[in-house]
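To begin, one chain is listed below as structure tokens, in the form predicted on its own.
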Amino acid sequence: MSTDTMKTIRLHEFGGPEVLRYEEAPIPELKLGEVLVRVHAVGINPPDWYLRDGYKDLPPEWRPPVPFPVILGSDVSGVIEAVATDVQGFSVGDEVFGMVRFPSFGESAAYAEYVAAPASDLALKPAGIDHVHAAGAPMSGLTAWQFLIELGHNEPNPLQPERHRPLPLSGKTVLVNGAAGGVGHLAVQLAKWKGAHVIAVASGMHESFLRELGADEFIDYTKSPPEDIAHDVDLVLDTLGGPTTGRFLRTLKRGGALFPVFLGYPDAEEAAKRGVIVSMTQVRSNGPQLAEFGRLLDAGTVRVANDSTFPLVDARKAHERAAGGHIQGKIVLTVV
């Protein structure tokens, strides 16, 4: 590798695993506001692979324009290289992990050797957890956190006029619907932190490890519909979203609310007869959020699950691993 290129992940095509590219690519320039950071590990996350298709889950008018070739992925834990001469708080050499840029494309992203980020989003990296673990936690324990404890900005809503307003946790019943997952393993904690009681839906494989995480009470779905299960219930948050979201209203109790994280729509009048709340949000780079829940990481309180590791070289079969469901915890990319 030359001294001005890097390795890298990059898009020429829609498709699937396969339209992965491992190849080098420019070293990119810093900016005001960035700081260069030496990747050493890649979390990846679901919009990595919906980039990856196309956005064809999306609808037509909320899916961005993507210049190819494009690099994938925002979650990154490395050491920084490079601060921008109006940088302060972070120096060469400091450790930091962080959510880039997201929601937002830029010139520089995860899949890569080297990533230039603005500083805003970013971290130092909890000093009690290894890089690995600290690339898998940014956009997933932002999503938790910013579902569940504060959103932490004013930007307008793209999936609903309202904006999203988290729930007091203390002394309430929250269920996780794909609790074993990114979202979902760091969602049980946080509301456990929080002291809610926590109801975890899984699948059976994974009842051990949730109950170690702190959950409560365990549904495997594969052998009961939670629906007909948990009642009485004052938060869903439903890690998978979708078109099937609207079966946890019968869950939820007057006054209680339905988080979905993926784009969901339930029934907007069986949600008003049920007096449920139904709302959503869209996770946003936070470096002084992802410092307090480093914080959280830092003493144990939280844990980062690592499902599988692959090296950047692998990322197909890391994309590959995720399409074949049941993950536990977090899949992510070593750079090295």
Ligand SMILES: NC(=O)c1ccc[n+]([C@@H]2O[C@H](COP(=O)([O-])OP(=O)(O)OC[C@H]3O[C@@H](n4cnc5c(N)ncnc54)[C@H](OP(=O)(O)O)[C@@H]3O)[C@@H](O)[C@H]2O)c1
Given for the second form:
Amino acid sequence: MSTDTMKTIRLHEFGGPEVLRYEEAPIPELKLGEVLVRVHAVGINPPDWYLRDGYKDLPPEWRPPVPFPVILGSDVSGVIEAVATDVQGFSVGDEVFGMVRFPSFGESAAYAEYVAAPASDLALKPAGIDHVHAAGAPMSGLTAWQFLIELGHNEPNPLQPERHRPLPLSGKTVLVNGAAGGVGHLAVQLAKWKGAHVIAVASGMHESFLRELGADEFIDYTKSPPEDIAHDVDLVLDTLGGPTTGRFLRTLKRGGALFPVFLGYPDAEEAAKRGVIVSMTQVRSNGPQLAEFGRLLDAGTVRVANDSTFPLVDARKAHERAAGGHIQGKIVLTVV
Ligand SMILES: NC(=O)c1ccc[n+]([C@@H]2O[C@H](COP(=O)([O-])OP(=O)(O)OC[C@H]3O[C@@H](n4cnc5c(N)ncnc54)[C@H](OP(=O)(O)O)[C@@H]3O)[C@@H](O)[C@H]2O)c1
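In place of the form predicted on its own, the structure of the form predicted in complex with the named molecule is requested.
Let's see the whole complex now, leading with the same chain.
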């Protein structure tokens, strides 16, 4: 085996989990502004299977061209093996984690032994958590952070003309739908950290998990529609989002807000009539925000739950697990 190659999971075509190929690819070359990370663990996220599927659930105009063969994934935790000459603040041997180059792709990516990552996308891994838990944090944590705490950039919003604005959470009632998933379980904890009263919505199997994470109330959506139970809510973070998100409008107070995490455009007239703001954003890589989030992980204020772990070679099984639904926390691939 050449020393210039590494094990990866690549796609040569779109399809189900069976199109994930474990194969050799060149170790990425370091460009200015980048560090080379020896990957220890990879967090998997819905955009990984959207790409694998050929983005078939997205409107055609949203589907980016995909240059096959392509390595999947954005979230890594690992150890820095090389640093470009212009990079400050990181050294060889540092343990780091990050969401690499999201939302762009086509260059070096996460399902691999090495990733060349813009240094600005990374933060030092919290010393108190291992690579498996750190790898689960970046996309889900940054999504919850950018929706709920601070947007952290001035890039145009691809989902709406307005800038997304998080709201003050202290003393507010926040409902998190899809609360046990990657984004949801971190959002529950961030809202609690900010002093909100949190209503978690998930299937019943997750009740004790979510109560342990701090949820004040729990609604099992398999027994009753949450929109029939919750009322006078200040903010709904709907991680399920999509076409059904508008049902939450009636749970909100006048002046409240609905944040669909997955593209969903509820009836604008009804939202206006109820005096409710609807706002979305697309998560973006952000090393400094991840460093702030990492301090909460290090302190144990927020914890990343691990749904399941698979070796990189079994990425197909990890995607099959994801397709089974009912994810509690994060699915992670281990690389070393
Ligand atoms: N805007 C952005 O930039 C951005 C960033 C990240 C993710 N996303 C999107 O956000 C969504 C969630 O991502 P994720 O990583 O958190 O996904 P995930 O880890 O797969 O979690 C989804 C959760 O939703 C729950 N769920 C499924 N059906 C439900 C229902 N009808 N009502 C309530 N909960 C239900 C599932 O468990 P149970 O059914 O057992 O409760 C699961 O825990 C995805 O669509 C993803 O594409 C958007």
